[in-house]
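As a starting point, one isolated chain is supplied in structure tokens, in the form predicted on its own.
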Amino acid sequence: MLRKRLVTVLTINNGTLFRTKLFEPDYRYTHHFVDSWSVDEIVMLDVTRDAGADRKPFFDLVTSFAHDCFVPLAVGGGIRTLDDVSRYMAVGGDKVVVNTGAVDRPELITEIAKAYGTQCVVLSIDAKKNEAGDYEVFSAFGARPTGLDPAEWAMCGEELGAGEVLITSITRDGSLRGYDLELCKRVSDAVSVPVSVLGGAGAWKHFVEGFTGGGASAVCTQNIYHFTESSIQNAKKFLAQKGIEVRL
């Protein structure tokens, strides 16, 4: 049985680490400590909304972070071309996360998969319920409705070459109320590739629910303030006690 993963997601706004709430910068961190020995994977996302913003601060941060990162590192935000991908892979990225770029141009997924392998492509899907009560994919930092169904878009992404899906509940972002398990389960049931769930984790029991109720292969959190070296290990011990196969 493949072990379940615990993933830390770092959201970077204009080169600075922030926690987000409802996809808006909510709290600025004064340090960038991450225990990259105990966590299973790290995702760095550039959430700077200004389309014309200088991406160099984020690129420089990824470069310095990757130097001391001892686990797989996925990088995303503003990726539109293979050149964007190659820049991050060259400085230590192991995977790239595509979202709006893939919605606007789905063939981008295939281009990356052919160049670097499907294991390097993570399709990020941001979703919430629309006025009709149906789950819908939103792009452009959750601001633009796409008309896409999350599960159907995940299946399409897998067919195009995505090796993993990251599903985020927009309305649960920063809430600490737990993941949207219904959303996660719909997506995880629709694809055969690993699914990571993000948005809402505030307690270790939410990790268990993400695995058991959501069918996730990995659970993610942006709230790194409680992720000291001991707390990650304690979280994993808690998961193991609940019967979840994790790397201790």
The other form holds:
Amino acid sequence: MLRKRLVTVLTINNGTLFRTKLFEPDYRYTHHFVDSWSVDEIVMLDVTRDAGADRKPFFDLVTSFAHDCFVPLAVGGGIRTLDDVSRYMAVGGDKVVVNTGAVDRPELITEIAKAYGTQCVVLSIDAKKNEAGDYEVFSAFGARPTGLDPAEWAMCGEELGAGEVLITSITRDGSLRGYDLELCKRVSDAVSVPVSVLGGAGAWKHFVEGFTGGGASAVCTQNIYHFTESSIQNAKKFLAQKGIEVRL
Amino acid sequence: MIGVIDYGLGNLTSVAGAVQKVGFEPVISSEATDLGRCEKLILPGVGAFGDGMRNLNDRGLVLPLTKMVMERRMPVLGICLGFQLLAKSSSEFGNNNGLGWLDARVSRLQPEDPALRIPHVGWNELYQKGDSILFDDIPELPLFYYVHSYKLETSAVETVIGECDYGGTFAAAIQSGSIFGTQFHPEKSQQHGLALLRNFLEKA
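Show the form predicted together with its partner chain, please, the one above being the form predicted on its own.
Next comes the full complex, and the chain you just saw is listed first.
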């Protein structure tokens, strides 16, 4: 049986690993350490805000992670063209994550899917409730309202060739209050590709909720205290006790 | 030296890194002369079948590789799309011919349970069949990492050395003489994947 996945998301700003809260860098990690032996998958995102910034520090970091990473590695940040994708793949990515680039130019999804296959494209969607109380997709690090409904945008992305969707709640980011299950459920019900959920996990029971209430295929966390071997193993044991099939 | 075939698709860096990790020297190349000097070949691949074949053709690799594998019997391991390319044909985005080294064809995964999502992404068990050097020192029912929407089907059932179940079983690993292939990604499947890769590189 296919296992439910526990995914670690690493956000990197100017070559330095950060966690984020409400989409702002929170504090600097003291250890560049990832337990690649218990986690099921790793996502590395360059969240450097300056569009013209040199990506070399990020690429160097990905290269060093990829060297000893024998689990799937998804990479992203600022991807706008197929050339960007080939650079990300060359430093060790197994798949790429697109967000604002796909909102601005949805054909980008199709271009990547045609060249690398649909399984190579993860459509990342950042969403929160707008002033009218409706869920809305925000691009550009959560700053720009798009007028798009997250479930509809996910469906559209699947049609264009996205092989996975990563749904992030902007308001839950760094809150430790748990995932936005309603948002996740809406998206996972709308598409037939696997959906990963990010933003808000602060306790292991939140992982269970992501799978059961959110309909997610993978739960993601970027919180530091999940970054040691024992905590990921313990989280998985907890999930197994709750009847979730995971890779122990 | 282990030739990692570069045809413009796929996670070559990951594959070469895993080869290095288990103690062998990878050579990433799209030149038939370089690849011909290697002891073994790995055909990696992430992507679409038609593009894969077109890229192999554009690089003039189909005939030289076929000679290396089918005449010189150089051991080859196809991974994911590289595994599917060993087949005669695929129905992905129209009908495309493959390398044809295996009597097999590729078709879309169609799980019996409609709730199962496509692509099949994640860790799933391998049911070993028969006895293959690929699985030496690997426990029963190992978990490997898969990411694919298509599957390989062969009438040569004796060549299927491992199956996976995702709303129905499919060929997850094949050995036919010195031709090996896995639908899963050994380079992304931690200790069992590295063990499998080491088995191929040491024993095939």
